[in-house]
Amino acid sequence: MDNLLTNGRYRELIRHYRLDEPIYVTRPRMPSLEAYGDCLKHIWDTKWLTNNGLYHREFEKKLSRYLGVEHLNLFVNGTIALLVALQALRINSGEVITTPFTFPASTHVLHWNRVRPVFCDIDPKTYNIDPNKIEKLITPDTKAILGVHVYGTPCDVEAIQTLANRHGLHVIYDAAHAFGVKIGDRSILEYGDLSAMSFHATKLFTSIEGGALVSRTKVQAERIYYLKNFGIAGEETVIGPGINGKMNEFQAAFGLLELDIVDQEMRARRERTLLYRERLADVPGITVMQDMPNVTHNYGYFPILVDPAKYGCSRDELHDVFRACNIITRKYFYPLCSTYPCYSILPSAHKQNLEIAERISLQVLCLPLYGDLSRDTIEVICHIVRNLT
């Protein structure tokens, strides 16, 4: 890469396109400061900071209505929601089949629940866990399948559920990327036993930090509530070991205001996604994701694949040129979770078992995408991709 950055042609390209201010891979759409200030004043006046306050109750109700789900519990963050999902299903031993192509939290929650992750290769088009490769990994110790809707693209939920039903397995989805996504008229959150969401500041929809767990039944939702609240069922009653996973009033108030603007953000991201697709459609060696039929996408991310043989340079080289131009792209998701020292010794982590995931992880690059990203900046980004080789 040193040779590339010091080459006269590339130095001239970087000098021409380098931006004065950094462009990050994502930025949150902020609600009105005045409106949030009003919420803060109410919190100050009532001195109710957490523990199921007014904003928490209102946010939980309105969010459930917006997402079209009946049973939803708010959490302090998405990782705790996913951690509690396993506890709610009493999965605290054995194996869970999952994807290596995801954020570390998806795998770490298994370790924290004393569950051994079994890595399954991914589909080359969706980058999600490949249901055609799951069944051969099922053993008597398998308790569940943990799928991730990567970039908000739905997993093959029907095929996964068929497998789970055949073998008596639970299905949990990490839906951290999938806010507002639907298959037909049905929320993606209605599939599987439980779906965990993240509202981190880097997500399409944010409550600063935060998350939620969507369940199928009232009984399940009640168990989740106890688990996230120390197991407390009353002022003098603790029914079991729980954790502190509650969302506070500051997060809930922010999330409430975000609900008013998230549709606008999704529309703006869609417009920018279409512009990217148009500008990059004919670049040799660059692959962009397309919409799936019968799916309502949220356009939370814009990943591309860089085939070095066809494009003329590697993903890493393109990434470094962008950095030199003050454009912060991200290699989501590299390295694979299966390569971390804590998991690399597992038999399922061997590279020969994960050929597609290995290839995708070496080629993927997420370009900046957020609602107020200017069209001019997208043009610069696309010019760099088109003119680098």
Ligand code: T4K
The other form holds:
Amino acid sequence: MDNLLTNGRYRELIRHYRLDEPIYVTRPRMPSLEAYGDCLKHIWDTKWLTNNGLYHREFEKKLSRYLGVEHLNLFVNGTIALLVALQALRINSGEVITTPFTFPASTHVLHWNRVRPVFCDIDPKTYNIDPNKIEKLITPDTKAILGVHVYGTPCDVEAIQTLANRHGLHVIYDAAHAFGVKIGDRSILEYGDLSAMSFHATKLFTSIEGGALVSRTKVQAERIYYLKNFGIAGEETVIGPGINGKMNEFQAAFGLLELDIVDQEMRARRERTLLYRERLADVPGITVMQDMPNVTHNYGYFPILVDPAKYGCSRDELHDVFRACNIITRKYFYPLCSTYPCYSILPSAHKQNLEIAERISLQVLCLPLYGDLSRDTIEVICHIVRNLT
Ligand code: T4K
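Alright, leaving the form predicted on its own aside, put up the form predicted together with this ligand.
The complete assembly is shown below, putting the previous chain first.
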């Protein structure tokens, strides 16, 4: 890389395009400060800070309606929602088949529930767990399949459900990226037993930190409610070993206001995605994702794949050139979870079992994408990609 950054031509490109202010991979769309101030005033006046307050109740109701789901529990963040999902299904031993191409949280929640992750390779088109490779990983210890809708692209939910039904397995989805995604008219959150969402500040829809767990039945939703509230069922009644996963009023008020602007954000991101796709369509060695038929996408991320043999330089070199230009792209998700020291000793973590995931993790780069990102900046980013090699 030293060569690339010190090479006269690249130095010239970097000198020409270096931005004064950093451009981040994402930025949240902020609600009106005045409206949030009003909420803060209400919180101050009532002194009601957390524990199922007014904003929490309102947010849970409006969010369920927006997403088109019946049973939704809010959480303090997406990781605790996932952690509780396994508890809700009583999965606290054995194995769960999952993808290595994800954020650490998806795998760590298995470990925290004393479950052994079994890594399965991914589909080269969707970058999600490949259902064709799941069956051979099923053993008498397998309890569930944990899929992740990476970048909001749906997993092959029908194929996964067919497999799960055949083998009596639960299906959990990490839907951290999948806010608002639909297959036909049906929310992606309505597939599998449970879907966990994240509303972190880096997500297209945010409540600062936050998350939710979407379940199929009222009974499940009630169990989840107790699990996220210490198992408390009354002032003198604790019915099980719950944890504290509650969202507070500051988050809930923020989330409520975000609901009013998320469509605008999605539209803006879609426009920017289309511009990127147009500008990068014919760059040899650069692959961009396309929309899937019958899917409503949310345009949360803009990943590209960099094939070094065809493009002429590696993903890491492109990343470093961007960094030198003050453009902060991110390698979501490199390294693979299967390579972390805590999991790399597992038999399923062997590289030869995960060839596609390994390749994608070495080639993927998420370019900046958010509603306020200017078209001029996208032109600069695409110009760098087109002219680097
Ligand atoms: N499952 C999946 C598949 C996930 O991707 C995630 C989270 C989870 C589960 C767990 O959900 P949570 O428990 O987080 O709810 C970020 C986020 O921290 C993480 O939530 C997210 N996935 C992951 C994909 O991205 P980092 O380490 O890349 O974040 P950071 O701090 O480097 O932020 C990235 C950029 O975002 C910054 O360069 C600028 C911008 N940013 C960030 C923050 C925090 C802002 O503009 N404002 C902000 O407040 O992990």
